[in-house]
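First comes one chain, alone, set out as C-alpha cells in the form predicted alone.
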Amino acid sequence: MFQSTLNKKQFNILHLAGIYIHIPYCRKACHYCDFHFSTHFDTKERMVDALIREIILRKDFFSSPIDTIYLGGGTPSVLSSEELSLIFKSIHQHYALSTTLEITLEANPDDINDDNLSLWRSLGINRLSIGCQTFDDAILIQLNRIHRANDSITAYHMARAKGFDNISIDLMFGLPTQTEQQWIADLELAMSLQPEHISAYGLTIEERTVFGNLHKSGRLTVPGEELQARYYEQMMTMLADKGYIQYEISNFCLPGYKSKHNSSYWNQEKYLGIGPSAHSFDGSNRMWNDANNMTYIKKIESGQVPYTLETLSLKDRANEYIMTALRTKEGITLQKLTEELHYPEEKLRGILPWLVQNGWIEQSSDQISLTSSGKLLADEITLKIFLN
C-alpha cells in the first residue's frame, strides 16, 4: 500500500552545510497544512529581529563554509524587502559562506512579481520553489489555497524573465474529488513549463486540520490507496520519460539539479533550523526549537535559544539512516551501516533476501535501493529493516 508519511549520510566526503530559517507566517491556512505557522503579522516585526539575535547567537554551529541556505515555512515570501536584507545582512556577516552557495527561497505564487524577483536575485537567492499544489482551480478553492493555476503560470514565466535558471514546482496528488485525469492535467502542465525540479507528495490527512476534521466526522473523502499507488506509478513513468531522474521518492529533476540543501538532509550532514519549530542535527544530537511564536520570540530576546536536546544512540542513527538513505535513488551504503552504524549483519542476512526476491529491494555490490514497487512500500519496508 502506498503511504508518504516517513518525513522531513552517504559514505561520501561532500559533507554539505546547511541553513534553514523557518518564517512562521501565512495570509491564509491551507486546509490541509499542520506545519507550524499563523495567519496574524502582528509579531513579524519581533519575529524578524528575533531570527537575526538567533542566528549571531548560533554562529559557532558550523566549522565549515555553508553550502545551502533554504527559506521555508509558512511563507518566507511575505517577507519585506527591508527584512529578508537583513537576514541576509547577518548570515554574511557571521558565517564563512560556500563559492557554490545554493540559496532557495519558498513563494506562493500570489507574491512572485517584479519587484520581488528583483530583490530575490539581488540577495543571491537564486533557486526558486514555487507552491503551486495543482492547476486545477476547484482543486485550489477546496485547499483554500490563495491563488489560481493561471497565478502559477504567470509567476512561473516572469521568474524565467527575470533569470531564475532553477525552479522547483510543488504538487500534490491523491487530493478530495481530484481525478485521475486532473492527476494526469496537472503532470503534463508542469511538465510543459519545463522547471529543473518537481516535488509531488501524495496527501496525508493530518488531525489538527481543517480536512482531519472534516474527514473525521465523514464529510470529507479523498482517494483510496489504490488509486493513490496508480497516481504515483503514473507520476514516475511521465516525468522518467521526459527526462527527470527520481532521486528521492517524492523529488525528481533535470540531470544536474538535485536539491542541494534537502539532499543534506537525507545524507545526514549538518544542518541547522533558525526560527519556532525549526530543527538542527549536529552529527550526533538532533535539536528542535519552541514552536510557540511568542516563547520562541521572548526567549530569543533574552539571550537563550528555547530548544530541545536529544543525543541520538547508536541505534537511533541507524535508524535515522535507514529512514533517510532509503528514500534516495542511491539507498543504503551497507558498510556504513553496518561497520559505521554498528547494525548488525544477522539481520540483513535475515531480511534482505526476502526483500530482494520479492522485487521490492535491488542489491549493487555494497548498495541497497527500493525498487519501482519497493518505492509503493517504502514506510513498510523501512520498519522491516529497522532496529526495534
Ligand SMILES: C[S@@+](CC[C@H](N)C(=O)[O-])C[C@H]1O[C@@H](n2cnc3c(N)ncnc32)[C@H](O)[C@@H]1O
Contents of the next structure:
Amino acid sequence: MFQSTLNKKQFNILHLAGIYIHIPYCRKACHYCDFHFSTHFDTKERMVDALIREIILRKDFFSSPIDTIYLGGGTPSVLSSEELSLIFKSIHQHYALSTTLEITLEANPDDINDDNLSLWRSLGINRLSIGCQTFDDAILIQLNRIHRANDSITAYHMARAKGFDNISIDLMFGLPTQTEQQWIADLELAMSLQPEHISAYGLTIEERTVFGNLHKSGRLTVPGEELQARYYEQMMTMLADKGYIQYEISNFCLPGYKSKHNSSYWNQEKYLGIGPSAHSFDGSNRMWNDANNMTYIKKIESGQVPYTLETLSLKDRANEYIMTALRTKEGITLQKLTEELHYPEEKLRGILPWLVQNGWIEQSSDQISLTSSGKLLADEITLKIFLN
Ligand SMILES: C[S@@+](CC[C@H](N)C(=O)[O-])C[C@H]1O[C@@H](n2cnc3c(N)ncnc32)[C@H](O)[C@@H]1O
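In place of the form predicted alone, output the structure of the form predicted in complex with the named molecule.
Starting with the chain above, the whole complex follows.
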C-alpha cells in the first residue's frame, strides 16, 4: 500500500539553506501578538552589534551557499539605513550566497516610504511582506495597529512603483467585531492589489497579550469557531477563483511565487536563526536562542551564542515532518515517513482509511494531503497521525 515509484534520492530534490534574522522591536504592541519584541528601542544599537557578532560566530553553520534571507520580527523595517547596511555587509563578508537569493523584509505600512524603499532595493531585498492585517480602520484601532487602511494601500503602490515585483500581504480573520461582509471586503481589496502572495491567519488568542487578558475576563468577543471556519472557506474559494494557489494552510501565491524561505522550514531544510528567540535547525538538532534582549546581548558580547539545543529523536523528526508537511499542498510522502523516519506502517493502516473515508485526507500514490474540509481540522488530524 505504501510502495512508491520514487527512490530516496528524490525525496528532497530542492535543498535550500536560509538565514532568519529576528529584529525584536516594534513601535507599538499589537493586542494579539506574542512574538518576541520590545517597544523600548534603547538597546537597538547594541542589539544590531550583537546580531552582527552572532552572524560571525555562526558563519560555519552551512556547508552550501545561502538561498534565502528573511528579516522578521518584531518589525525589521524599524532599522535605520546604517543598521540594515551593517547587517547585510556582515552576511556578504562571512557567508557564500547563491546567485538566486530570495531576500524578504517584513515591513509595516507606516515604515514604507521612498527613502526606505530605495535603501531596501539597494541592499538586494527583493521580496516585501507587508503587515496589512485588515483594511478596516475601526478594527485596526482595536488591534492597536499604528497604521490605517489607506497607509497600507499607499505603501503597497509605492513599493510597486519602486520596482518590487514580489510582494506579500499579511491578513488576519476572525477578528473582534469583524463581520462576514468586512472579511469579504478585506479579501476583495487585497486581491484588487494583485499581490504575488497572501498570508492569512485566523486570530489566535494568546495568553500573554491584551486580547488574552480581555478574553479571559469575558470582555472580548470574537467570531466563534464555526464563523472562523466559514471565513476560512470563503477565503479558499475567493483566492482560488483569482488564480492563487494554496500551497500551505495559511499561504497563497500566484504561480511561481511560493516563499522559498518558508518552504524550507516546511521541508525540514537547514536554517539558521539569528537574534533573540530565533530558532535554528541543522538537520538533526533544533536550537532556540534566549528570548530576553539584554540576556541575549550580554551573552553574545561575551563571545557565546545563548541557545538551548535539543537533538531530535527519530520520533521527534517524524512528528515534525507530519506537522509541517501536512500543512502543505504536497502533503506527506509516505515512503519518507515510513522508511526514512521509521513511522510504523501498521499505525498508518489503522488510521488512514478512516481519515480518507471522512473526507479529510486524500491520497494519491505515495502522498497524503488535507482536503478542504481536512484543512479546517488540521490540528486534530495532525494529532491523530502523531507518534506518542
Ligand atoms: C511576525 S508577525 C509580523 C509582524 C509585522 N511586524 C507586523 O506587525 O505586521 C507575522 C504575522 O503573524 C500574524 N499573527 C501574529 N500574531 C497572531 C495571532 N495571535 N493570531 C493570528 N495571526 C497572528 C500576523 O498576520 C502577522 O503579520
